[in-house]
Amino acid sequence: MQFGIFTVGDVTTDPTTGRTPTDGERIDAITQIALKAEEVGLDVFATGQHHNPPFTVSSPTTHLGFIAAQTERLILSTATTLITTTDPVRIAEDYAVLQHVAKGRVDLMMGRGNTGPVYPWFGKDIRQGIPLAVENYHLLRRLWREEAVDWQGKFRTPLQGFTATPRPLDGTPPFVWHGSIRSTEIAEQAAYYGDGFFHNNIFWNMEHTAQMVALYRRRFEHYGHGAADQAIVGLGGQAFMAETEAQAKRVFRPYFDNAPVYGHGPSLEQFTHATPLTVGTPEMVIERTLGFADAVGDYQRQLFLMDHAGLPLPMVLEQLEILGREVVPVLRTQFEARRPAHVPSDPPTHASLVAAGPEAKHHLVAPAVPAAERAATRVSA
C-alpha cells in the first residue's frame, strides 16, 4: 500500500505570527516537504494545480521535475491535474516529458477543479465541466497510446494524424487516477478504463465517501477489470499530531480557526467528528485511518494533507517525521494484515505496467468515442 502526502499549495498567513510567505518561499517550502517525504519513508508526493490566489501551484510538471532531480524513490503525482481547463495535448506531452525526467516515477490524478472563475480564463464554460472532463480524458488516452491520432470532439480543435511527443517512457503511459468527491460520471469513467479512483474525502463524511467508492467498485467489476474489491482506490485525509490530544488541539486550533477553507465555520470538534481530520496523538491517527478501510474496503493509496492553513515549515516537517516514523509503519502492517490475498496491495506503477506489457488489458481498453465524433462519422458515411 502506498502512503504519501499531497499539497494544495495555499499561501496562507500564519495566524500566530501574522506573517505571510512569499510565493517563492512557499514553493521552496513545498520542495523541502517533498524531500522530507522521501527521507521519512513515504511513497508518494502529490501537488495540486491552481490558477488563482491564495494558491501558488500553477505548474505541477515544472515543480515535480525539480523535485524528481533531487529524489530517487518518491512517486511524483498530482492532486489534481485540471483535465477541464488544460488542453489534453499539453497534458500528454508535459507528463510524458516528466516521465522521462523522473525515470518513470510519475502518475497523475485528473480533476475538474473547484474554482469557477478559472474556466473562462482558459476559454471554457464551467457548465460543461463534466463533459469537458470526460471528452478530454478520452483524447488523452489516445494521445498516449496511438502514434497518429485523428480526433474530432466538441471542445477542441480537431486533430489529423497528430503524434504527441515525446512518446511515453517505454511505450507505457503514466497510471491515471480520477479524483472526484461527488460526480458519478467521473467514477464511471475511472471504472470504464480500469483506472484508479481517488476520493479526496477531507471535507466529507465517511458515509458519502463509501457510497462513491462503492459505485466505482461496482462499475469496475461491470467493465470486467476484476472483482469489485480489487478496484484501485485512493483516499485523502488530514491530521495534526502531538504527544497528547489536548496539546495537538491547542497548537492546531488557531490555524484551523483562520484557515481559508475551514475558518469561521464548524468548530474544530465538529469538523473532526464529521470528516477524516484527526487532531490528536499518532495512535488516534492510526486508529482513524484504519477505520477508513472498514468503510470503503481495502484500498491501495492513502494521501495526507499536512502543510495547509499557514502552518510554518518547521512544524510541517516535524509532522512528517511523526507520520513517517510512527504512523505509517504501523498502518502498513495493519492494512496488510487485514487485506485478503486476492486484493492488490499497491496500485499500478510504471514498473508493473511495463512488466504487464503492451497487450495488458488495462492498456488496451478501447477508447470511448465522443458524441461529436460519432456524429461526424455518420455524416461522412
Second form
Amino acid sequence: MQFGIFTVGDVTTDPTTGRTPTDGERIDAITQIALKAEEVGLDVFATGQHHNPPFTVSSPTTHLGFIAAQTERLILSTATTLITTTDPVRIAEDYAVLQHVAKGRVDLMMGRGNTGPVYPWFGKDIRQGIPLAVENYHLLRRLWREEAVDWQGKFRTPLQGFTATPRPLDGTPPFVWHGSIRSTEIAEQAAYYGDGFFHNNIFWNMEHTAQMVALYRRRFEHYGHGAADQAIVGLGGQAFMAETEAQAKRVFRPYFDNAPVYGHGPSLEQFTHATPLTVGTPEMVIERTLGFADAVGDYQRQLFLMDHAGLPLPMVLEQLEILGREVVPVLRTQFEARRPAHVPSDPPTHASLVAAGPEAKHHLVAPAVPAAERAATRVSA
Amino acid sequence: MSRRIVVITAGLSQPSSTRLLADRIADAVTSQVSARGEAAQVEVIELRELAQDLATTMTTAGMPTPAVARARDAVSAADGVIAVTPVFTASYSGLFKMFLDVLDPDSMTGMPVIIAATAGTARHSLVLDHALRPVFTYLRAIVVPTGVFAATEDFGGGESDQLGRRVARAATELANLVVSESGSVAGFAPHATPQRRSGTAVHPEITDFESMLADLGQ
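Any chance you could show the form predicted together with the partner chain after that form predicted on its own?
And the full complex, kicking off with our chain again.
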C-alpha cells in the first residue's frame, strides 16, 4: 500500500502571527515538504493545480520536475491535474517529459476542480465540465497510446496525423487516477478505463465517501477489470498530531478556525465528528485511518493533507516526521494484515505496468468490456 | 397505508404563532386524510432548532450536518408538506430560505404543499403568492390553490373565523392530492415518473460511460 501527502497549495496567512508567506516562500516550502516526505519513508507526494489566488500551484509539472531531481524513490503525482481547462495535448507532452526526467516515478490524478470563473480564462465553459472531462481524457489516452492521431471532437481543434512528443517512457503511459467528491460520472469514467479512483474524503462524511467508492467498485467489475474488491482505490485524509489530544487541539484550533474552506463555520469538534479530520495523538490517527478500510474496503493509496491553512513550515515538517516514523509503519502492517490475498496491495506503478507488457489492457485506449458482452463472448466461444 | 405529512415551520419565538398555525393546519390535514379512510403521520421540522446546523452546512461547501441530512430525508420521503414561515421584511424569513437552500433541487418534485405565513398585519398577505408560491414552483412542488395567511388579528377568533375556513379549505385540497393515486396504465402514453431525491445519498443511477463518449462522437 502506498502512503503519502497531498497539498492543495494554498497561500494562507498564519493566524497566530498574522504573517502571509510570499508565493516564492510557499513554493520553496512545498519543495521541502516533498523532500521530507521521501526522507521519512512516505511513498507519494501529490500537488494540486489551481489558477487563482489564494493558490500558488498553477504549473505542477515544473514543480514536480524540480522535486524529481532531488528525490530517488518518491512517486510524484498531482492532486489534481485539471482535465477540463488544460489542453490534453499539453498534458500529454508535459507529463511525458516529467515521466522521462523522473524515470517513471510519475502518475497523475484527473480532476475538474475549478470554480466557475476559471473556465473562461482558458476558453472553456463550466456548464460543459463533465463532457470536457470525458472528451479531453479520451483524447489524452489516445495521444499517449497512438503514434499518429487523427482526431475530431467538440472542444478543441481537430488533429491530423499528430504525434505527441516525447513518447511515454518505455512506451508505457503513466497510471491515472480520477478524483471526484460528488460526481458519479467521474467514478464511472475511472471504472470504464480501469483507472484508479481517488476520493479526497476530507470535506464529507465517511458514509458519502463509501457510497462513491462502492459505485466505482461495482462499475469496475461491470467493465471486466476484475472483482469489485480489486478495484484501485485511493483516499484522502487529514490529521494534526501531538503527544496529547488536548495539545493537538490547542495548537491546531486557530488554523482550523481560520482555514479558507471551513473556517468561521463549524467548530473543530463538529468537523472532526462529521468528517475524517483527526486532531489528536498518532494512535488516534492510526485508529481512524484503519477505519477507512472498514467503510470503503481494502484500498491501495492513502494521502494525507498536512500543510494547509497557514501552518508554518517547521510545524508541517514535524507533522511529517510523526506521520512517517510513527503512524505509517503501523498502518502498513495493519492494512496488510487485514487485506485478503486476492486484493492488490499497491496500485500499478511504472515498473509494474512495464512488466505487464505491451499487450496489457493498460495500453488500450478503451480497455473496458462490459460484463454482459463478456458473457455473450463466452457463450459463442 | 399511512401518509407522511412533514411540517416545516420557521417561527423563532416560543411559543410561536407560526408554530400554532402550523399545528392547526396539520390537525386539519390529519382530519381530512382520515376522512378519506387513510391514516396520517405528522412530523414537524422546527427550523429554529436547525439554525446552527443550517449555518454550518452553508459554510462547509454544502456538507450537511447529520441533523440537516435527517431533515432532508424526511422532506423527500413525505407524501405532503405544510410549509409555514413568519413574514420578515416583506418576504419569508431567512431561516426558512436557508432550509430550502440546503434541499436538493429535486427533493420536492411533484410534492403536494400547503404554503402558509404569519405576520403582524394583513398588509403582508400577498407574500404567499409573490414569495412562497414561486419558490415552491421552482422546486416543482404542487402548491394547493388556497394559501393560509394569518395576521395577528386572525388569531382573535370571532364569529366569522375566516382563518378556520381557509385552513379547512387548504387541508381539503392537500388531502385530495395526498391520497390520490397517480398511477396510469402502462404503455398507453409516455409517463414521466416524478423523481425525488434528498441529496443525502449518492444517486444510484448513472449514465453509462459508453453513451457519454458516444454523445461526444468518440
